[in-house]
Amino acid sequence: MTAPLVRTDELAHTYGSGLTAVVAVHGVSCVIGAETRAVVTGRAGAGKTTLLHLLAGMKKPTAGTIDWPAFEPSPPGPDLIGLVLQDGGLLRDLDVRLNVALPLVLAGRTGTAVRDAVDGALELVGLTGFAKKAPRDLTGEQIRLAILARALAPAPKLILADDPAGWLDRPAAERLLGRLVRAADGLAAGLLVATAEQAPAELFGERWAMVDGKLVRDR
């Protein structure tokens, strides 16, 4: 493996105190580096979401460690980890172009190097020909490769994929994620994808489970 760039000790992170506490997070130790390919399934609730805002620094946990060692700053910048939120919805008053460049623009990148970041985020998940289509004339699977893009735009290291395929049927989420993959794989970042449905056993290189908050390796 080549130098980590997210790696846990025994993280763990809590909602609450005393009686009312949920511990969402308990003792996780991992390592993900550019080659990771990884799928993490569990039900609703045994604390996937809140494993990956751990992993990409929006949440600080409540014990244990993380750091990003491939990362300066670290934790890092939300242009360096590509997170797809499972309400990571499109603007309706802008096109595709638009929603996936508003990242960019907002982190302070402008002209030709948002239009190039773009059109090669288009490009990775497929909708070069839809650059200019309002989000209500896209179906359900175009919706969801645009909110990809989004998070693809920047180039980042690390891909964090919370149920990117979400409500697609299996054929549409099975196509979503090998162009995921695929993403990764052009972008040379490391990816963990968490989803409550089993997904296809050849994309993905290891397989983990989240049982009540515990990370459970599959292989």
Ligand SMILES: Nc1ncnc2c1ncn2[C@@H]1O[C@H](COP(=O)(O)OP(=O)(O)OP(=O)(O)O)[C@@H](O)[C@H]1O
Given for the second form:
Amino acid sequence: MTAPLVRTDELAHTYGSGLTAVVAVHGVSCVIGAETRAVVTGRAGAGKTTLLHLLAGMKKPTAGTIDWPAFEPSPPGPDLIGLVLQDGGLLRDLDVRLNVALPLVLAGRTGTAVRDAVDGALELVGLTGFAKKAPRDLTGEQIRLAILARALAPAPKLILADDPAGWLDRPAAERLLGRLVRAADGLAAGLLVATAEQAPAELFGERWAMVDGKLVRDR
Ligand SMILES: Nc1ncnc2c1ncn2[C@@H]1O[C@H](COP(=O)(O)OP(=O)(O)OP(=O)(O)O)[C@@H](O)[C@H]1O
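Having seen the form predicted on its own, please provide the structure of the form predicted together with this ligand.
The next block holds the full complex; its first chain is the one shown before.
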């Protein structure tokens, strides 16, 4: 494996304390590199979202360690880690272009740098020609693709996608996951996808499962 993008050792996160404590993630040791194409499945509440938030540096471990050896600053910012949040919808008053551009603009990018990044991301997900559309004029699949484009626009080096195909039917979900893997290939970015559903095995080199906060490797 090339230099790890993120590395954990006995990582754990517990919400709350005492009698009401919930151990969401525990004992997770894993390494994600640029060539990683991994999917983590698990039932609702298994700890997938908490794990992704830990890997993105959004949550702090309550035990164990995590580091991002390839990145400076560490934990890395949103331009280095593309996070597709489970409930991260589009802003309904902005068209697709502005939705995808927003994180770039907030990060201080301007002008043609933003335009080129948005065009590139829309092309990656197959939404070229939809830039001027309002979210209400998109299908459910196109909305999911636009959310993906927003995460891909900064050309992140690590992509963490939390149920990116949620609520899509199986063929649409498979199309979206295929695009996501090809986008990771195009960006030479590591990829971890969390999903409650079974994902097409051929897309992912590594299949993991979350069971009661513990990471189990299928292969
Ligand atoms: N903010 C919180 N406070 C307390 N408990 C939480 C909090 N967030 C999550 N949990 C609990 O932590 C456990 C793991 O939740 P998590 O959301 O990580 O699982 P998940 O596999 O992503 O589930 P889902 O697919 O439903 O999002 C669950 O028992 C959940 O109820």
